[in-house]
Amino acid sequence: MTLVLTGLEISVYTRIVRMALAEKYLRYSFVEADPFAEAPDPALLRMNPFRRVPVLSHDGFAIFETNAILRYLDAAFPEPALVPHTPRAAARMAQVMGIVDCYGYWPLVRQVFSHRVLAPLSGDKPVEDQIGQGLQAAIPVLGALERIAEEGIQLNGHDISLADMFLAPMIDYFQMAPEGRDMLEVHGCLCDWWHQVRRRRSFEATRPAFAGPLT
């Protein structure tokens, strides 16, 4: 069997990956793919006409989209399961998924995170309009992710699903800005599932190596 992800490390969509890889204890070969670079990486566009990553070859069959990712690992390696059994847990992994992929992930990270955290770290200067429009845009996400980590279903720390690894890394970036650690501080229960899944050993052994280690 052989396993090979393409993907770029501080990727959050190349990080859920990992981390459904890690829970699963599966070994995998890397490869990293700068999607945003100038020039096209041939190989990529090869796999992926749209140029974007992660990207999963499994025994020659190459799969994109992470959500199709996740779906086809859990299928194909089913211990231990990262898909509830119980159709309303099912429904709620689902769920979330949906609210992080359509409505979370452009403010938590594109916006507040990168503007924040990377601009500076890249010596850029952060745009402030876009981190005020990021936490704005945030504060629904957080509030549905709250009251559903308060139901308990899912995105309780312990019962793990796919719901867990799509957004653990997204709350990761979001958080190292200090506004958006000050915004998660205040939803009890969604806090209570960060400081539960960022002890995981699939979580500290995907966190990109420029974010050095929680504290």
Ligand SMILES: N[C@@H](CCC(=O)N[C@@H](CS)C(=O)NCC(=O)O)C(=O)O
Second form
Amino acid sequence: MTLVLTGLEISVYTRIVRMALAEKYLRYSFVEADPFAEAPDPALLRMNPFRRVPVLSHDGFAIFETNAILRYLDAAFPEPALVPHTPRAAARMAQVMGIVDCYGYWPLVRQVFSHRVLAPLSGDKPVEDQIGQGLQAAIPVLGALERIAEEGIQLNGHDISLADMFLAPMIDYFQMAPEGRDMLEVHGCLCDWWHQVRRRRSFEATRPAFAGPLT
Ligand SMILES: N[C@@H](CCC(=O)N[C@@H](CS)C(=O)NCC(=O)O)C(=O)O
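Switching conditions: you have the form predicted on its own, so give me the form predicted in complex with this ligand.
Below, the chain from earlier opens the complete complex, with every other chain and molecule after it.
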């Protein structure tokens, strides 16, 4: 059995899949591909016409789109299960994944983290407008996630599912920005979840090298 993950170390979507692989104790090879490079990587384009990472290949069966990859992994390698069995928990899990994917990634990662944290690391100037817009757009995202965490069926720190895989890498990047950390801190239930999930082996083992140890 061969699993090959094509991705980029700093990519949050790549880390989502790496966390799921780690939760399931699966061994895999990692092939680095940079979707942001100026010259398109022909191998990546052949696997994903949208030129995004990650792509997972299982014995030659290649899948792109993180949600599809996670669902496949959970079906092909059922233990430990990362999709809850009760209809309500499964619905909340899917809801978290949808919220993060559709409304969370851009403001939390591409606007707040990229401009406040990544740009200075690369010697670039942050675009303050982008950070401001990202923080504004993050308000309903964190609000919706807080309500789910408060309900307690998902994002409770112990019933681990694909929802935790999807959210943890994005919150990790968001809280690296001081403004992101301040905003997270006023969401008590989400904060409780964060303090539990960040201690998981799958989270620690997949943290990108540039980030250093979590403080
Ligand atoms: N819908 C895709 C999104 C993946 C995605 O956006 N990945 C980022 C890296 S975290 C990427 O490849 N970005 C390249 C770009 O924006 O051109 C999925 O679910 O896998």
